[in-house]
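First, one chain by itself: the form predicted on its own, in structure tokens.
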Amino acid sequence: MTVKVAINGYGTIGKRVADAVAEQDDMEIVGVVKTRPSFEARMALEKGFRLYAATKENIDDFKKSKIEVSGTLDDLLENADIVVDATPGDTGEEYKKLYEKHGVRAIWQGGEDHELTGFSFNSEANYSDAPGRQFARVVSCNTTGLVRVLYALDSAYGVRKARVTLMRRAADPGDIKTGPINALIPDPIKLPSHHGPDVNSILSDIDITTMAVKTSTTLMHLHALNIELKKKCSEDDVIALFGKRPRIRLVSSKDRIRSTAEAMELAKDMGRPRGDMWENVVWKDSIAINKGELYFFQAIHQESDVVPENVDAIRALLEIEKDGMRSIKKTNKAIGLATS
């Protein structure tokens, strides 16, 4: 069975999801949507994707730029089983009405609120709750990274509480509108940041509080985690646990990976498309048990870690694969994600 996937919003996330979907043997891209002409629109055509304009009003702009479009989003939805919505946040309600009109399933990103779909998705934590749903939301890059480690720890040892400080990139590398900045900005100043409640949209029983700081970098986010577990374990136990997870990559400062810059250089040297790091980067030599509590650092690549989750969400909603771990393995193999 091959399902037809539409991508609404061919930008930072959308183009990456499109490439990942194109690598799957049970999915095909039937079209991608751009609002206005751009190099990304031209690249979509070069890759063989059919390009659609968001509305009829946008078509003339593409014609003036001599970029061929196959119609509008409305036209595309007539030929799709599911749409991955990677449009800017806060447009969800508008597009939801359109998807309902066409009777297609849809997946949004973490820029939208949980209430839009009533279901937030993570491949490992709640895949089995997704089959048959019309709508889902893949949580943000930071929340995805937090859920991956917290779900693993809670399943093995139980999480009594988690306290996390997020040092967030100020902008994506290609974003010239919001960066660079020469400052460290508490964001928000008043606790908590939205990331803790977002984790609870998937792991409802986790006691978590988060605070965030916007930093002068575009490369990755960095998390400092302090977790109190219900069962005792050793540092080696945690390293072994994380080493078995399908989307956690253990690195070491002994290999001269001491920063987010070097973590991204590793992804490039591995030959990753766009230098993407789809998995959490956890420094195994940062993993410490101190006074009975667990501490460690992890880095999250904001442009790419949600990409494999979107692929799994497609399988889950359309019930192509009922077993979440089989979908994870299939997705990982197809895109070249191997953590060992």
Given for the second form:
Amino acid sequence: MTVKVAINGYGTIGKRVADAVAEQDDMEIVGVVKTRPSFEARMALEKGFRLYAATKENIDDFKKSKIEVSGTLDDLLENADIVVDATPGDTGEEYKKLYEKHGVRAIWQGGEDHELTGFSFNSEANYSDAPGRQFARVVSCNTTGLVRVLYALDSAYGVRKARVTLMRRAADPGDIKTGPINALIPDPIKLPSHHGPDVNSILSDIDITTMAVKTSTTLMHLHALNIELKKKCSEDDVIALFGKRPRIRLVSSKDRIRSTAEAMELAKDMGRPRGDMWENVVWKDSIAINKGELYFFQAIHQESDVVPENVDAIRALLEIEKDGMRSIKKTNKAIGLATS
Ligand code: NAD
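Complement to the form predicted on its own: the form predicted in complex with nicotinamide-adenine-dinucleotide (NAD):
To see the whole picture, the full complex is given below, headed by that same chain.
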């Protein structure tokens, strides 16, 4: 039996989640929703997805552009077990009542507040807390990247405190809304940034403080982490720990991966769809224990790291797989994510 998945919002995240869901043998895409005609709408049809308009008013626009739509979001929800809401941040909330009306489960993204669902999700850290819930929020790309490493370190050695500086990409590569910038922007200027509290929406006991700077790049985010652990460990212990995690990729500057540009090139050379890097890219040779504290750099591909988490969240909410690690392995295998 396959579960029926609808995607509301077929942009950067939505189209990637749709492709990843279509690769799984226990779920299928019953339709994707767009507000207006676009190349992405045409591509959805070309891939074999049924296309729905967000509202009745939008249908005429699609007709004028000769793009076939099968109805509205309302119609689609009649035939769905779960909806992945990948509409722009702060838009998703307007749909909550509609999802409630149709009795479908729903997964929102990190652009929404934790309070919308009261449950923020990460595959490794809290998969087993999802069953029985109607709604979940997959945390943002940055928070997903932070939770993956902090959960691993906390489980093995206990995290006493984490201090993180995030250098954030200013826009996605296909984005023209925010344009190129020629500046480094402390964002937010008032410290600390929201990323620490967002990590606490999943790992509530970790003492974490974050600051973030917007940078003139579209490729990836870069995190500089400084972590105090409760138990002693060596650099090799941390390398071995990360090496065993399902969504951490260790790379080395000795292989000439010295930048986010080269990390993205690696993903393309691996034949990844759209050149995506679903896993955290941690520089093995940045891992250092200095004066008893752990330091390292990691890069996060903002367009894709939350994609496998959405697939696992579908299994967790619909209770089609009880064991989180089994879901992670199944998702990884189906999309072609192997870290070792
Ligand atoms: P996007 O702008 O690329 O795509 C959003 C899609 O929703 C577009 O197809 C747009 O046409 C559609 N849309 C707009 N208004 C709509 C409405 N009212 N109803 C239905 N569809 C509508 O956005 P995105 O980058 O994919 O972000 C989606 C969510 O994922 C946000 O919560 C964002 O914060 C989160 N997120 C984004 C990134 C990233 O780096 N892009 C990373 C992680 C999480």
